[in-house]
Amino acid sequence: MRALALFGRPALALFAGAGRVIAFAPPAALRALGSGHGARAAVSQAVSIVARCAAPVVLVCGPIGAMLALQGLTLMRTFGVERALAPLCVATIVRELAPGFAAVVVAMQGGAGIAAELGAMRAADELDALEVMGIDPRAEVAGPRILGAAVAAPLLNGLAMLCGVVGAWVMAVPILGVPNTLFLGTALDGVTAADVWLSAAKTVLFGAALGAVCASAGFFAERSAAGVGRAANRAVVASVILVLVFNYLCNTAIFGLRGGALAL
């Protein structure tokens, strides 16, 4: 029984948390869309998240693109296929690195802020005050943050793509001596417009999911400073895990278990 309880309690807590997010987030987002103030607040939240997360995205994705070019060129020169470096770097950044790391940065920076803000409002009884005034806090406070994260994630994904490719070019051309015409001339050979659209669609999904998790964690946080901290911590951890799991599932569905892309 102790062994069952050891695994059962966390499993039940996981399912209870998932159910709470599913029951809370979609109605909150829909109510915000139906409210003029909620829609304007969602745009404001998206701008705020982009402003907070832009610098971390640049600092994360630029060096990652550079390291990808460094490791890729080391291997490709061994086999004499240096021409494949740029297509490999660009395809990997567009399909995998940019959406994944952009969403993780949004979860750690923007998601933590969402959970902490709502948790502080809960601890200060501000959410209860809104309900007493006849204002729906889900539509006016939580929903705009969920929508803002869903809008901000694809915008940051575009910035992550740009920084990753620039980082790969800087490492490959000025530092490692790859001909500039070769890199630029072959850079788009490995990607299509469908890859860019799928990357953006993935980040919309990631942004909405992490926004829902973080908003739910903050909205139902304990009414104390420690409770707000715990809510923010749980929200970030759960959001990062959720992004990684969703990323794996999306890639498996799109590219298949054998690595072949679906016909689009």
Second form
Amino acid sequence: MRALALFGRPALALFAGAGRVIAFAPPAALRALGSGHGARAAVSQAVSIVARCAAPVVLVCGPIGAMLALQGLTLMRTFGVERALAPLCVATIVRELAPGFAAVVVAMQGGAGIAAELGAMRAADELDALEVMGIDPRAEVAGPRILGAAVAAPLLNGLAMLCGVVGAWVMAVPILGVPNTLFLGTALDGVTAADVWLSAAKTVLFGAALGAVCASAGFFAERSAAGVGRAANRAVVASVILVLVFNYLCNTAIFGLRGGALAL
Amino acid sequence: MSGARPARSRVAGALLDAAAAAAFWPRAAGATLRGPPLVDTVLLTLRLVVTSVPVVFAVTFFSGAMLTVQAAASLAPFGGGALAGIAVGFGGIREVFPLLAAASVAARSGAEIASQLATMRVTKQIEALEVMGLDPLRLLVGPRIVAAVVGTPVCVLVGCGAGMLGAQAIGAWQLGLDRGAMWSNLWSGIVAADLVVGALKGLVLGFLLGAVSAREGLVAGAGARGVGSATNRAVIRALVVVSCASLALSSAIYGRLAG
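Hand over the structure of the form predicted together with its partner chain; the form predicted on its own is what we had up.
Now the full complex is given, and it begins with the chain already shown.
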């Protein structure tokens, strides 16, 4: 009985939370799209998320690209396939690391910001004030932020790709002594335009999902300073997990179909 | 507001703030050495491990799964499944799983440290301690730093295990690779020293994420808004510091082996 409660309570809370997000976010985003002011606010939200996340994306994705090149080269020199370094690094960055870590940065910076902002508005009774004035806070406050995250994530994904590849180049060529012509000559062998588009499409999905989770965490926050902190904390954790789960599901949808036909 | 200021003073402000944040690290280290209260330290450590481990498990399990699907597709021209297992095990244990485990601890427990300390700051509890002549660094920051330093290596090792399980589950069930071969391929590039290095990285990353989060909590602005933005800043700064430190540690430890 106690074990049932131990696992049942979090599971029920999880389902309740998911249900609340699903009931809250899509109507909010659609209503924001429908109203002219909401759509304009979404653009300015996207601009502000990009501006706030750009520096962290550079600082996170540059080192990750460099780390990939460092460990990739260690592994490839063992197998004597140094010339596969650049294509594999670029492919891994474009397909996985850039969308994954760009989305994590958007969750931690933009998403936590959305939750904190909406939570503070809830705690200060500002959302109720809007409602009293006949303005729908879902369409005017929450919706634009969800849309903004969905627009900002692919833009930051492009920045993350660039920084990751530059980080990998810095580690591989000047530091580890891979010939520059070899790196640059083979860099684009591993990716196609379809990879870039799929990666961008993934991040639109991640951005919308994390925007939805963070907006509803903030919107339904408890009305206290501590409640706002807890809402931001919960929003970050839930959206990071969600991004990784979605990333796996997207990969399975994209590659899993082909994966069955791998010559193993 | 900040847009009106010229870009140069904004950059200077950001650099000054970063310097002030880094200047807090030695004070945080000092706070842990002045003998933090024992009971709080033990409880907070247990709390950090218990609350972070499920997050770490979920994040690294799915990243192991994701890397395996990706690697099997990318490496198919070079020999497919066997190489995918080796690459995921190698890259995962050395880099990806420790980094993601530390990032998850920062998201779960670092943000909690920041939001708790910020709430105490906003509700004047920290000032109350100071007025009573008590040292908030020793009483509040010390136990949290110790908890992060002790808990993060545990989370890193859990993350390594969970990532390998994720890779194995996908390899065996979804990609239809041979179970025994997949498991031995995953571990074939790894030696015990790699796990020790992962745990050591966890110690350093744990200290950094604890110190970054505590500092952001302590300097929180007024009101509920201050708590929210302190939590936000703590999470993103901890992520940036953790990934840069992870690269620095990796190149210091593994750099000369590659060259």
